[in-house]
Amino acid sequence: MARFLRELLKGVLSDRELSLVVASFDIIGDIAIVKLPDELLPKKHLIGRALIDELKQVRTVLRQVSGFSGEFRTRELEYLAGEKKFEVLYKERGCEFHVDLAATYFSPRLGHERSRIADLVEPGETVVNLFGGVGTFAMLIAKKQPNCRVYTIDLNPRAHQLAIENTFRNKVADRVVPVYGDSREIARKYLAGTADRVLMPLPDRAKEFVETAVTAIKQRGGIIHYYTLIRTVRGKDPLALAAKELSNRLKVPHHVEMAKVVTEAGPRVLEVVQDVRLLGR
């Protein structure tokens, strides 16, 4: 990706400046989001304009100023070129999502993982996503498996609003239920013991919600998809570190059916997923 960016920016940047171009570069619908080192900030608008000129599908270029943070996992974005907007329609595997990049969490890099989970859901399942965002997991599941019910919970009012819109946009409002509120409270009051499958795609905080996932899951045989961030340590297997973290939190018999690295979340930080089957409470 870095090489691709450098090719696009030849003639705009010097050879030395081109060497500073980093690989982080996402296209979400018709919006491109780039990360730039401080040395290139004086030319940030030139870079934005060049990307508009070279990438015909791109109508807006934004710069990522900060990483995802805060209660709603949002990031600071700066407008660089093209149409001044932060909202976009994004298509993935037959679904279309209205996304507000400035006010909600969204990553196109999780597309493969969303598809993987959707492919695992079986007819008749009840699925609970404790951190549903704008509904991406839920819509893909409901499209793939019409005979299911998905509760997609989020505390971010903007994400909840867009999740409702996206259920109608994708014609799955009969089987996807967006729920606004704290997933701990929602699971305890309304969804205890209902889920065949629980999703926990909030890797920086999922370990705080393990008990909530257990509350929502059915007595035996349910699956929890547990996502976490693991800082790499020389000589240590990140999957083993993730398994240890989960076993310290999950106090019921369980079996890890699959574990893998999903993506590189930052320097020396990996996002890991574990598919965990509960064997009983």
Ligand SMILES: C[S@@+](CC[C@H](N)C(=O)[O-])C[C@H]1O[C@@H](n2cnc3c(N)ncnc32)[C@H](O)[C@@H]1O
The other form holds:
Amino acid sequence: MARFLRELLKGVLSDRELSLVVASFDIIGDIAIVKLPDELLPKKHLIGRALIDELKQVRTVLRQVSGFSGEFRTRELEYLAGEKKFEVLYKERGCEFHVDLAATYFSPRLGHERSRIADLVEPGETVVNLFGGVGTFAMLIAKKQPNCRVYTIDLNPRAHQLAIENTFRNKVADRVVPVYGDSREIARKYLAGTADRVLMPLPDRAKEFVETAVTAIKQRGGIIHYYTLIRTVRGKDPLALAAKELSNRLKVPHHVEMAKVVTEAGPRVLEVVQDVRLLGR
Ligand SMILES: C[S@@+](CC[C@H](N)C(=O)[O-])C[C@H]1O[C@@H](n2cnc3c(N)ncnc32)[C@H](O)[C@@H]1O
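Output the form predicted in complex with this ligand next; the form predicted on its own has already been displayed.
Every component of the complex follows; first up is the chain already shown.
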């Protein structure tokens, strides 16, 4: 990606400046989000304009000012060029999401993982996504599996509002239930013992919610998709480290059916998912 970006910016930047272009960029619908090193900030609008000219599908260029942070996992974005907007329609596997990139979490990089989960859901399942965002997992699951019910919970009012809109946009309102609030409270008060499957896509804090996931799962057992961040340590298997973190928290009998690295979340930090079957309680 960095090489592609350098190719695009030849003629706009000097050779020295081109050598500074290290970061990749995301394209979400018709918006491109670039990360730039400080040395290139004086050229940021020029770079934005060049990307609009070169990438025909791109109408807006934004700069990522900060990584995902805070309770809502949002990132600070700066407008650089093209149409001034932060909202976009994004298509993925037959679904369309209205996303507010400034006010909600969204990453196109998790598409494979969303598809993998959607393919696992069986007819008649009740799925609870403790951290639903704008409803990405929920839409994919409900489109793939018409005979299911998905509760998609989020604490961010804007994400919740868009999850409702996306539910109607994708014609899955008969089986997707967007819920606004803290998943701990929602699971305890309204969803205890209801889920065949619980999704926990909040990797930096999932360990704080293990009990919540267990609360939501049916008495006879079910599956938890546990996402976590693992700092790589030389000579240690990241999947073993992830399994240890989970078994320290999960005090009911369980079996890890699958574990894998989902993505590189930062320098020497991996996002790992474990599909964990609870063996009843
Ligand atoms: C990493 S994002 C994942 C969103 C979505 N699953 C996706 O992949 O696009 C985590 C989401 O959890 C929400 N969140 C954080 N803490 C929460 C809590 N205690 N209860 C419910 N949602 C929460 C954030 O607002 C954010 O939308």
